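Below sits a lone chain in structure tokens, taken as the form predicted on its own.
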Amino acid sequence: MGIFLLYLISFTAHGQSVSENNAPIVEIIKPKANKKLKCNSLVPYSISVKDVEDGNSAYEEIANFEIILLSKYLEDSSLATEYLENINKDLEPLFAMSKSTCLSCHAATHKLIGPSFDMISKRYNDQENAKTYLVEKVIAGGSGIWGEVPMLPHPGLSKQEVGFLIDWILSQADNPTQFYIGGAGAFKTKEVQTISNKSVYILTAAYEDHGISDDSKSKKHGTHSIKLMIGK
């Protein structure tokens, strides 16, 4: 058994892992299942997220504003499963602004202390060079174009990573991706003239956890996403 253990602690000692890191477990809280929710109405929301590694949400071990959740409207719930299957086109962009500032100034579709993200979209879509000048703003920071209040540079940021964060950003415009911040809230639904009785919500909540000893290679999600009705 000495031995055993000495071999452990020259393993670790080397800078290797003896462990693989955990998924998260996410659950939606409320609203449940197949609620049927109002249109134009708030609907509060609230998550719960357990990490063997990161810690525990009901303990403020969580870090709020990394949780996630996705809000999406879907005329005929056929088109859920669909949806899912591509959902990581959002999570992935989403998940790297939640480990920098970006979601503290932004948010989908209301103005923040910035701009929302399809309102930079709707400027910026039809735009020659819009990615390559969004990249370099990003990065430097700077003020005067959506008012006088400054956004900070970004400088331990590679222009590959922004771009591949512009790149999402600048699909906004037509079909925003609804998305809150925080283990609980309230998201909005649609005002929608004419609903049919297979229209539905999709929630999706999110975390992406931190891997072992912040190893980007070793970070893994969880997600849990449920159905929602819809009606007058």
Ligand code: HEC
The other form holds:
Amino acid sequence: MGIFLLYLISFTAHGQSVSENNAPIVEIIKPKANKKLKCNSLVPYSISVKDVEDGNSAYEEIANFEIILLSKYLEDSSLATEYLENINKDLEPLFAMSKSTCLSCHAATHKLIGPSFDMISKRYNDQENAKTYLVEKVIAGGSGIWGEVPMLPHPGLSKQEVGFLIDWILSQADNPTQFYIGGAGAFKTKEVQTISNKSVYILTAAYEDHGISDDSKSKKHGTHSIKLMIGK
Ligand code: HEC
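Give me the form predicted together with the named molecule now, not the form predicted on its own.
Complete assembly follows, chain above in first position.
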């Protein structure tokens, strides 16, 4: 007990300077910035993550399912600044879900084992008690609403943690955030009828590290965003 107290006191006295967690360095290797993409096509991507504490994705030291790519279509490139200023609204819930189990069963706009986030949002976003119901359902698990396949229970998550995720899921009806998991893969560009020369795609690669001793307050994230042109 004495030693423990001593440790506490010295830790508090030194504060953050004892050992500061380094932020990860994230880079989109492929595609190259400003490349022109074709609409309705598959675009291969790859991401590099380097973190002093967690490791280097080149040596498979980074958990692949914790690397996130967001792809956002904007009709006018002048909207990019505002979009990027608010990107944490999408990244925070996605980081939390990538560290839980959710993203192995749920995707942005297509059904995996469970319904997509835009389908869930369209079904519930105008219902008054949806949030309370969905928080309880995620914690307890269950089946029968979307089909016979059950969602596993998540007893380790608090109502507050799940509530934060549900708020975001319920906001995904109209302009869902397209996200992809993993350091390499392909994303699909939209089918658009009329493309002006102002239309762009913004790609953002992101990784949140594990901080020091998994202390959530010391976690840091790294992001890298690039702009791509889009044409027929
Ligand atoms: C093992 C796969 C699996 C995992 C992991 C999973 N889900 Fe689900 N989820 C499902 C299935 C299947 C359904 C459909 C259940 C039904 O039909 O009642 C579902 C339904 C939902 C619904 C809608 C519930 C309803 O009654 O309409 C929400 C919201 C949801 N999941 C969120 C989450 C969140 C958040 C996580 C992570 C904490 C998560 N899910 C993890 C498979 C999963």
